[in-house]
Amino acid sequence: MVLAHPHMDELNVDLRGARDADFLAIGLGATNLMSALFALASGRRVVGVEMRGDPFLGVHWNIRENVYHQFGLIDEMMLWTYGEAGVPRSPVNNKPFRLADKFFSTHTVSGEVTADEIIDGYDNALHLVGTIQHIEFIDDRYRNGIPNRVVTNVAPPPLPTHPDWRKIRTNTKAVLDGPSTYQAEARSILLLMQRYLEAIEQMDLEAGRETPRVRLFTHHRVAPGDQGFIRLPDGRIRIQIETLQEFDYQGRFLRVRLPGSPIIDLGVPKLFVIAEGYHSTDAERLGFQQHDVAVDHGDGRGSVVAQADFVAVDMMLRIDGRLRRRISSTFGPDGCEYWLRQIAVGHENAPEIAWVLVQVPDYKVFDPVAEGMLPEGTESNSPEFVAAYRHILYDFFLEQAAGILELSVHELRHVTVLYGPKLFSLVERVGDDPRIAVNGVIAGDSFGNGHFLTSGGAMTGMCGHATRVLEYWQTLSRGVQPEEAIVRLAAGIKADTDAWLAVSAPEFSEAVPSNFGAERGEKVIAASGIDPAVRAKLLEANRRERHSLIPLDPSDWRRLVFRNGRIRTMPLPEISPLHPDLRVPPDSGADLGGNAIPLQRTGEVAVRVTEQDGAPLA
């Protein structure tokens, strides 16, 4: 008797298509995923390799106008190379698939979405995106020791009425710079991405196509040791894969090779690129290194190593179409002033979804013994360590959390949580340079990471990156060859991630957003009456003690941790014109951190800045 193999259909691998592609994109995150419709469009065939199936990443991105105009450009690239037969339609009704239109259109209106429902086009009434309607920046910095507040709105980005590939921006840094118009769920934008090639596929393989343009393998790697990338004597690089189980093995996500599958020849792609996020072990692989980005904070210490440590909070609390932004002063036990900041995100007409991060001091350490919860000698991997330190990561979060939200901790404590509270550290890093192969590029975050609060790694890799993977086809076609082309994709990855550096740079020890600008940057600076000179305090050492108490995984980005609460449908208050620690009782004399400080109860009323004109109002 012949016993079938429990994965026969994953074992029969339907490979046309997949060998020597023109475009093979390892991971299919934000980069590859527009990489690849840029591939596409351009009249090439198409290879994409995932180890994680769907995007899982629940976050929300802050998008800029560019997302849109791209998406435009591909639908008409689309119908320009393959004429509407050869583009996909709506399996519901029949209409064809426009990427643009499925983000955003003046036809339909945001909500909370589900993004498949949308793309299908089972809802035809709402786009995946939500506008973003409120821009607000607070900054809640002490002035001369006293608490001080000044209160910015700046008037959101006009709204386009359809997509134009000329307003298409290639300057990575002018785009950084600019302000974000959409905001959504990073998963849906990856869905839309993902969805419209695995219908290009389908498409293709229904139709009996001898060489379908797309293939996806989307619970696969590139094999491991000799197997995987296998270096031609020409220096091109030769890569295979495998097939994938994955598991919950003791609380942690596990992938090994499917029993019985074969490993999978993709060929010799004329190019591959690595994008797989901020830490790719293919990219080692093949000798890329990243190193620490240094930077020079004006401080009087030096260059030191850009980081920062942050605690992220998915709540169902309504933030609505609302950017907003705070910067705030703690004090340590050596008496020393401290900024922190904290980011509040929603998404427009969905009361369900808010975002909130807040920035960890650089003296906290979240430790119960050294707290005094829990006796000397408590073991760190213990059960009473673990709870008592996210009693006190939580509770650290709540009280950082109303000061951007205008809400008591009380409340804040009774909304129901999603996911988190998360720790997790931003430490900048980049390589030298992006080509690790005749054939082969490092892009998105494997290449470098920058500052995370304006989206900064999602807009560089899709407004970055991929429009340099574009600008390599179109290249090729001018007749220019393949070793000049991929020179220039390699320098112009190195610029985008050089520039997304740049802007990051001030997000660490300066008071103003980067992407605010620098007409609204000198607005505040004026407001705030601080001297635009002064830099924040930063220290190194007990932030890696801090990271020593509780390692991170970042598979647990795809875990939902539920707290039960209520949701809060009301809007948020209005900003109060005075500063958080002149509204606590006199005696208490504590700070958002919980820090005895003394209180001068002198404190001014803020200041109210408009970007209309500028001036400051009572």
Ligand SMILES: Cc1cc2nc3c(=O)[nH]c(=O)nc-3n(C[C@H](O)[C@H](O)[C@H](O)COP(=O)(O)OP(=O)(O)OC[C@H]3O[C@@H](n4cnc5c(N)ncnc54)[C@H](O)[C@@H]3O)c2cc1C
Given for the second form:
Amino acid sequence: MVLAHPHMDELNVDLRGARDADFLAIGLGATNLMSALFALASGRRVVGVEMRGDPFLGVHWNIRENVYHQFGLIDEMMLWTYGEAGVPRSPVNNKPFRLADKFFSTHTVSGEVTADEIIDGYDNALHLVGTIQHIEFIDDRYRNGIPNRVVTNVAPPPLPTHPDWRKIRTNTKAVLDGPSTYQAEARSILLLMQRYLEAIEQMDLEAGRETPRVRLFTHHRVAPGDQGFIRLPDGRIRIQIETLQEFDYQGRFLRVRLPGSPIIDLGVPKLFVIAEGYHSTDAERLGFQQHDVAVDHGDGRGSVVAQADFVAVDMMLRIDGRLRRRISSTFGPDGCEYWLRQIAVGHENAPEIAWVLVQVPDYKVFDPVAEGMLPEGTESNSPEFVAAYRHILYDFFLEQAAGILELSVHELRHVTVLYGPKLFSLVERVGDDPRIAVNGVIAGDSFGNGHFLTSGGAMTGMCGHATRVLEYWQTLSRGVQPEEAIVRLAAGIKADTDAWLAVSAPEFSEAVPSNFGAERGEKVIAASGIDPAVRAKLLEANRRERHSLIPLDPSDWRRLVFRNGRIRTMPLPEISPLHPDLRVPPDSGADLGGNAIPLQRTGEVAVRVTEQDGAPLA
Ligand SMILES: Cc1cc2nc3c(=O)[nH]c(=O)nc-3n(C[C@H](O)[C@H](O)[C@H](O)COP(=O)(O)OP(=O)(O)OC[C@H]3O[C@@H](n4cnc5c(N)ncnc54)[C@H](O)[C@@H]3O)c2cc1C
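Moving from the form predicted on its own, what structure would you give for the form predicted together with the named molecule?
Now the full complex is given, and it begins with the chain already shown.
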């Protein structure tokens, strides 16, 4: 007799191909989706486990050219490995599903995208990414106590016309030292990869294959307690998962096992990779530990913890295909100068995409009582306190955003906000060894993370760690023993993350933006006369006044924090040659730079603007 059950659909899971996969990806984000595609294209059987359903990450990524060529390689490998009949086709027009063409093509254009429409083949006019056409650096740091502005424009990288696997760099330092070529919503790129895997899974299930090439469990996680990871006597790990029911409970997403659902045994994979983003509870369960990264900035203070605080906002404002960075001076209560960084990221032909992130000075606390807005003793969880806190935070953001966007605070206040302001703390953390079992490693941000201003996290996972997974399968195919292959894989993951950390270190203390690429960074130094030996003043993490901040909560990307207003479709104004602090009357009280003490506004002012450099860098 069949018993009726409220979740019969979810419980009647077809488990063909779920056990003993070649590759088991735990956490389907940037790293593991690309790794899974490489494993699949290498003729390996893939199982994926993800707890949040479809991709959701709302940030806008700057993307290196490598990713395009990698997609091209996967398209080619799929044809070599499975032939035309083994490659998915568009459900709308039956054309072959080619990852590289959906990502970027000279036959399609950039714009405001609905990723699934492009991926399905319904929208054949657009590709997923925008190209970067403007790379700008504004150096607004004071010189000798005087406001000073230097603007440097560097040429955008030339666009590849077609994917070419020979241009793939497997050295992560070389990838990160190259400039970003594209911009795209992280979610769109993640969706592209996940939909491809889903298409293969569907093809194989419909064809009645006993062992489909791909199986995805996207509302699942490794079962808790002793049931999830079971260590075998030979050191390999067997993995069991549970089906999740997710619900919003008092403002937080909670997940519990779907009532009545059984544990699903995934058996013993040849290789499993845990890449669950920053802070992986599964990695922790397996004994993996991370430690804070300490960086010696060569300023005589020895090593300090690499940490910085930022406010992130997604607003509806036209930035175009632009990557703009700014560094400015601010002065703390101690009278010392601190440097603040801001970044603005847009999207070609999409006037409503503007990601603006601004750094918070180490000494700044958004405390309404300390700022005199509320009386002593106001409860920090009272509505008045929270309202005043949000007000101060947003005002701070607007001042800083005005500095990089060259718009007034007043104008910005009327622009629609889709996300934020969200205060988050960037703390670099890394493990010692990615290897956690005879058959498993930790990768992506779960192994270690650098500074997001390098635009390097997804690149490290997708171009670094994922190509190591490809090499792992190639190594096995050459007859190398699994033990040696996984040792090489783990060493490769560590080397990639170390490269990201090395590129990140200067972002805490030096002025040159690393996500322009090394060569363009040199140009910025040459044009602006920045002395690379001069360092920012940093406070030791344990001396900072605000240490209770947490990194961004991934679930936040699934909520829209909305301030309604206008979509600003006019282009950004030309960057003024004048420093913001020289544009306002000294007694007006307004201060676009967000400085905490009155500023000196007299004396010689050095303002230089370099010419737009039209010549492409090699
Ligand atoms: C504001 C901001 C801007 C950024 N800009 C850039 C940029 O321009 N370029 C760039 O390269 N990088 C950028 N990054 C960094 C990039 O987003 C991350 O480094 C990258 O997403 C990390 O990839 P990952 O695979 O390690 O993890 P994620 O992409 O975070 O994926 C982890 C996945 O694991 C899932 N998961 C978590 N726990 C579990 C569990 N227990 N069971 C099952 N699944 C689980 C999550 O739901 C998620 O889908 C930026 C980051 C931020 C915050």
